[in-house]
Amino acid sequence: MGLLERLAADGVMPNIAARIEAGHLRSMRASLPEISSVSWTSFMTGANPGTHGIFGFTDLNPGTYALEFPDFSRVEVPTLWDRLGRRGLQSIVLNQPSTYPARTIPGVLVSGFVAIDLSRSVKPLKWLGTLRRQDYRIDVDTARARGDHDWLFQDLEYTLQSRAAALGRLWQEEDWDYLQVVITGTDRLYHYLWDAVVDPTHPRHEQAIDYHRQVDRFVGQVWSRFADESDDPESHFWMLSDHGFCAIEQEVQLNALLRETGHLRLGSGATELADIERETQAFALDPSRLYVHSQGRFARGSVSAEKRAAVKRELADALHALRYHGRPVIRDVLDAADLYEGPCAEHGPDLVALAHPGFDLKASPTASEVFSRTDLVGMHTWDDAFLLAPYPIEGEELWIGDIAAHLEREFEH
């Protein structure tokens, strides 16, 4: 949230600065783990992962140990847009992450990442041809942009322009009551070039700042059009992020730690968790989920129900003891029983680790060292997402899953 306030105050984002002055800006907590698939699903359902069933970008099949992608079809609870539709209200939802493959909603849905095929990202399909003719971009080419930063800035600009063009067409031709658009370009920029955003001496600083000016102009265009068409725009304009951001100091490989502590055993030459050995007591999934290898849950599970609590204590102790140059890495280790509730809770992790800012938790099964670095420079944070609301939202521990109920109340009168 601090970066948004700073860029608004410095005159980089004057349209957002005007919205902050007119509204109520506050910090907000993301879901845990603090990744988009979990936070956005909590936002759109108003439910916690124990109810909506999404705990990360991947899950492990307990029978085969193969990694699976829990897509939108796994979200069985109704979304905000479904609930509005029951009241006869239509929604436009553009570039919503974690809605692939798209399913029918009362209105129009265009999926955001991780969407790999535009033809399966659009409902109703009548809009597919229009988006293709406009060369609509779901996301930047992350594989290329990660290493080619000249391309990154070109692609960021083009993708934002395509988003604006699609929004303009949908706005004009659809009769809607609720409209939502998600900008994901800032996330890409921060992962690859966070230092360029915050360091004025960085050679790409001005490019990074200029992209924020483009985003601000887009927000200004949306606001201006909404203000022209609404009787009371100040009361119905919302902005939020699904997590915060900070610089990476060190990446931390949890499965490497579990191998060091003797909790994880993989077969010789293993390249994935499918090669897990029966003696394994625990393993981790990205970014910070820890699973006890329990009998009755996993096909080769070794930990009895009587020993499960003891293994969880051992894992928590090992995480709390982890130090980098004498500094603690882990801020907290949370028991899933305290995080998740609902019919899907039993399918989630046993523990979730929360790191101190700067320590980016990972769970590669093949990492040999606990501490490592890649070319990523920015990471997600948990408790400094932002919410810009038209009225004060009280409560010290506001969570992204709380927002859907507030949005629904917008339509009660």
The other form holds:
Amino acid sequence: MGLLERLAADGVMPNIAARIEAGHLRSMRASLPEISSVSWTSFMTGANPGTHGIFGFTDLNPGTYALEFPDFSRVEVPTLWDRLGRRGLQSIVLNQPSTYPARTIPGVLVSGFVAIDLSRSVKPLKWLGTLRRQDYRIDVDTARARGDHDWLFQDLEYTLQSRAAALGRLWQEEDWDYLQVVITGTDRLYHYLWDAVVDPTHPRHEQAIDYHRQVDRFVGQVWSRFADESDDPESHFWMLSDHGFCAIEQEVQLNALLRETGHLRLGSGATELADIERETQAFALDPSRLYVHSQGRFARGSVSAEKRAAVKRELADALHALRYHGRPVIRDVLDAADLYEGPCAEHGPDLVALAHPGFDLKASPTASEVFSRTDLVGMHTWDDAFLLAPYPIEGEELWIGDIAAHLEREFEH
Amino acid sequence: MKGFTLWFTGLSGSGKSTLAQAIEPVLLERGVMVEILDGDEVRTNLSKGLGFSKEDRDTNVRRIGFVANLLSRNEVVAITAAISPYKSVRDEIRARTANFVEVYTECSIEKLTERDPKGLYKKALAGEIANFTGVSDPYEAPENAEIVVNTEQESLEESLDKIVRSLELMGLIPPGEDNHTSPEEEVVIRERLQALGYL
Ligand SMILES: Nc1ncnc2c1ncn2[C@@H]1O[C@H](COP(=O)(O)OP(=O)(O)OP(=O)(O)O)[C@@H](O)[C@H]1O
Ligand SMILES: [Mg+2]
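Can you return the structure of this protein in the form predicted in complex with its partner chain rather than the form predicted on its own?
To see the whole picture, the full complex is given below, headed by that same chain.
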């Protein structure tokens, strides 16, 4: 039983319990890597990363080796909301991660993480004034909240309330056919205080549980308003997450591993992958993407096309061999050719590692130790995102990119 | 961000309202707050009861100028689109207003008569409308407007571009950005990703 079911069963989240009772709850797979930029872009496009082009929060410029931050302008395939718009349908989309800078959709879009400037997060702009006056918050102040947990809880509550207020206005004033709101506060809480959520003896346990009560009330409000206005609300109400969560046992630095194996060579004192040396055969990008330093792809690339497969095998072997106190760290190493499909696939990684729960993969270029701990306590998991659908959806391999098609089908009759 | 008053002046049909509407989203996009003072809304609220005599027109224009100044000194961009035919009144408002930017929408009577969507020029030229600016009432074109657009020769896009570019050059609005995150934003994105354990 996952956290959501447990909190529903324990009476912490009675509204969600009622929705679970009425609907069909199951687990599903997130994207790989299992981070929000990739998972949410897969959700909103219904496409594979090889088609939508988002493989992480960062990319490495193959010419300059500078770290780049692919934004929404890179997503050239239509979104679910664009496709609904072609049927003349309007969407309200509030706090959708990875849609910054916002672009015009048929309806209203308010971007979520990593959205920065509200004036570039809102389309159409006529909504900017209202959201500003409501003191709408895109996200909690994560930089501050990470170290100041009193602040974290205050900010979580304030942000959720401002989200509810914004949703209320949008709902009231816009005609819509599809409405979607994303709650990002739970993700922040779990990264910083997962232990407080799951451990009843943790000093912040009550606060952490109380935030779930607030989230449940919000879901309850959304449901009851929807139920009031819809003929058949139970058939059209969906909930899902973009990944699961679990406790971190160790952070695992892939570039530190690649340095140990001799695949990655960075000049001494290097702080960035920009300082990569020609002899480098492979490097990693957050959180779990492995790139062969291929000739013809990267400016200083040194691995020829013939050697590429061999380097990939070496990397997979090194990852599979990795042990922490005798236990394997890596559950699987996936070949991009099996994972990604489409015109953007060639810009993605060569391999993606999937860790056993508890081992949080990272790719800091400077970390010297493979295993370490920080103050972060929660990490994403891949195959236990949840889906609450109005009808049973079968298939062991169901993943978040499949959901858009189901949602679109709702409008066919 | 500084507020300013974007004061359109020009004959009826010369493009004041069209340009005011067109520039509003551009300004919002640049992160400034905008109010448009134009047309029926002004005539039915601020200037209710005023007619079209010289005295009433001057009062109307002075009231618009008064409100525009209140807005622009509070960091709002006030856009006005009254014909405002008299130079002395415009200059009086200019003297009182912080960051006054006059935009002259230049267009010949011939062209306006050709546009004439409401048939007003034809009637005025036929002597059927008294006090019609440019025909039976004077229009005093500005001599030192900050921006002049010739709506007879320019397309709407060209005129709009000219105004936006001029405002950028005057430092009144930040330069236009495309749909990409800026280098400054990337610094913030880095911090946020680090706060969640990435990079
Ligand atoms: N470069 C241009 N800039 C603005 N409008 C233009 C331009 N070229 C052609 N036009 C046309 O000129 C007309 C201008 O009408 P508009 O209502 O904006 O005039 P106005 O100055 O506000 O008149 P009034 O004083 O009667 O309110 C519109 O039909 C517009 O499409
Ligand atoms: Mg007008």
